[in-house]
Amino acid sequence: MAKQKTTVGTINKEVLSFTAGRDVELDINLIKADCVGTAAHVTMLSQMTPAIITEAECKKVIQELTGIIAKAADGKFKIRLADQDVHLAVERTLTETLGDLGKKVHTCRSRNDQVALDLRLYAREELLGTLEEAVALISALLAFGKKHQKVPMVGRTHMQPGMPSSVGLWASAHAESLLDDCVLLVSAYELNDQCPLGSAASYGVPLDIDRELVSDLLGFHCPIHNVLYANNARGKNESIILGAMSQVMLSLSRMAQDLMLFTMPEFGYFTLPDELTTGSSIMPQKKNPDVIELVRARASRVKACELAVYDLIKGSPSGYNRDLQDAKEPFMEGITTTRACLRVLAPYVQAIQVNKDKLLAGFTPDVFATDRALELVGEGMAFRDAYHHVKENLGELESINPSKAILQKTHLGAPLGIDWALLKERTTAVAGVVSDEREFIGNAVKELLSV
């Protein structure tokens, strides 16, 4: 049978291709990471003693690696089959361009813990990139909210109507539980940010590495202590950060399933913009609400993915195993997947239009119900004694109106107690993190690949 040579031994064309799986094509996100993570390796080395390799060739590593760099951002820079993965790939290269000199970067380190790494720098990036879509769609929904705090609209219970609310309660309640969301992704976050770097192929190596420095040079937190759970975290950390995603969507979710019900005409309380709306093929009329059906739908695909990767390593023995392999896609899946549901959504809230007559129309006189009996109570009549007289003599409510009813709710959370100061202060905080951590990383990774 064919058989093809690879940096890492001979081995048969079939098996290579099985093995290898989509990992050229998924790894072409994983090229600038892999660089730096390498770059971050080699200045290890070089300050080692003794060095494994010099300061001049450290920098000529470096240089070569920022090179790969500016050529995968144009498209260039191929992972090939025989290359099996971007680490043999970026070694591969090291080693055309630089000789005897490309073939020491990858002392003290394994592709197991180089793959680590190179996910949780990834993850990194699109955690921080997430955060700020999610402040972006939260911010939409506040400014909705504020705009229309005094719009009311029916507060709905088993899906039939309730009590009087309004629209800014509606808004403000989907964007608080983006805000719940922002934590777990920023705890997420901090579990992220340690280093896996220099655990090799989880058991160490016999040599003095300095496995801080490394982690310093690439602006995390800190290192991982034991090397084998280093290792061991693989696949764990992927759950962990889709488990975020996943709530994410589900926020999502659930806003999609009402902004779909309030579209309707028989509610009509909402309309969608016409730009953000698809026809139908054969019916000239349609605009149909695809993009929120799809939203709701992906919130299911989000979950399969983290339900993926953590049946993938439930069962799993201590150390390395391959199966981990099969983790990589879920998990770039989960991310992209929600990255493009908060960056489609953030527009459609700043465009919809709010339909005041038509959720006016949705008061009937027993949606104030419970507010008179509860006025009643405060008239010094028992609870459950009011909750009948109001039962049994509806039609005392004909005459209520309904944006004078949430006038009267104004303790802490009601429609007309919503502290936007306090719910826009937690959105700058968020974003506050996005902007340290960009900034403390970014002058990390700018210092390791200044030569």
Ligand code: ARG
Given for the second form:
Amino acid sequence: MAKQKTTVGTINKEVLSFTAGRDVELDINLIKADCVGTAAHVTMLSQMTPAIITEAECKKVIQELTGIIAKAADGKFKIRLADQDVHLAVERTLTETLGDLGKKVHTCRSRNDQVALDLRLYAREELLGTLEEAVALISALLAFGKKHQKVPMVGRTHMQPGMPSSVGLWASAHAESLLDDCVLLVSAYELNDQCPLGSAASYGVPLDIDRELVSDLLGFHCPIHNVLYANNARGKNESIILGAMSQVMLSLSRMAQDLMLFTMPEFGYFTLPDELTTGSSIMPQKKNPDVIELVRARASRVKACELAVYDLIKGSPSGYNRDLQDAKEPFMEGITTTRACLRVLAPYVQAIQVNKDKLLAGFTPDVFATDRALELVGEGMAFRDAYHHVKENLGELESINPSKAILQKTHLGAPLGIDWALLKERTTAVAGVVSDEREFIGNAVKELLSV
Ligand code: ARG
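Target state, the form predicted in complex with the ligand; input state, the form predicted alone:
Below, the chain from earlier opens the complete complex, with every other chain and molecule after it.
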């Protein structure tokens, strides 16, 4: 059997490619994180007593790491199969350029805590990006809803006509759903914001490393306390983040489903501009809502990614197990898919045209049945008597002007009681978290790399 020399021993070729799996491609997403993590680690090594490397050596390593980051940004840093993953690719490169100094960077560290760290550095950027994209979509929904807050729309239960409602209520319901998802994303961000480095193989090291310093240098809130948990949290952290992502997708798929119905010619409530629909290869007239169909489909994909990670770790014993490597692909796919859906929907919402006449045409007299019963309550009748009275005389119901009907619904959260300022405030608060965190992290990394 053919063998191949690697940074950490000679391995059977088949075993090498089987065990490296998709890491060689997926780890491209982790190059910057790996270099930033290594910069913090060597800074800490240079401050230990006795120091593992000198401050001058630390600077040299960081300069090389900055070079790798720049190369990676141009797509020019290559991870080879013989490297197995990004961690050994970076170490090999440092050893090629710095000789013996490169061989010291891995002191007191294992790839297990390195990958746990890289994924957290990757995740914090992705989570901030997701929040930013969610804010853009929420803002689009709120602008759309506010603009059409007085446009009547039949409110449905069981998909059957129910009571008078408004386009504004519909749009802000989807915005509020996403605002709740942002709470989950921010919680996932906070849990992710803990530094695992120093776990080493899962059990710490017999030298006095400063885990707090590493955490601070990287702009984390704190280190994960227990080193075994720092490793066990791999997979769990991904599953928490994907859980938040699948909630986002749940919100999006419901919105997508509504839009599919409301843009059907039979409804015609909303129209989509041509450039956001796709045609057919045989039927010349077609304008299909493929975008929202795919959003619906991808909600299942993201949930599948979450379950894939959950399933991988649910039977996994404590300490590092190689199974964890296979969580990387669904983790990255779930995040990338969610973000793409958020991005495609914001301009979509902005472009929706509202057809007021079609919306009004949906108001048959029975839609006012409940309003009529409550009108009788206002005149002193008990609700159940009013209910039966209206039920027995449905044929006599008079059409009320839908615009007037929704003007009556002014209590908190009702069609004309939506607190747009409150929803906007919640949105602004999320945007504030994103910009504060970006600034804090950006400054930490900048300082770390500025030697
Ligand atoms: N690529 C590996 C992963 O993602 C890195 C850690 C390898 N550790 C090991 N003990 N083989 O899990």
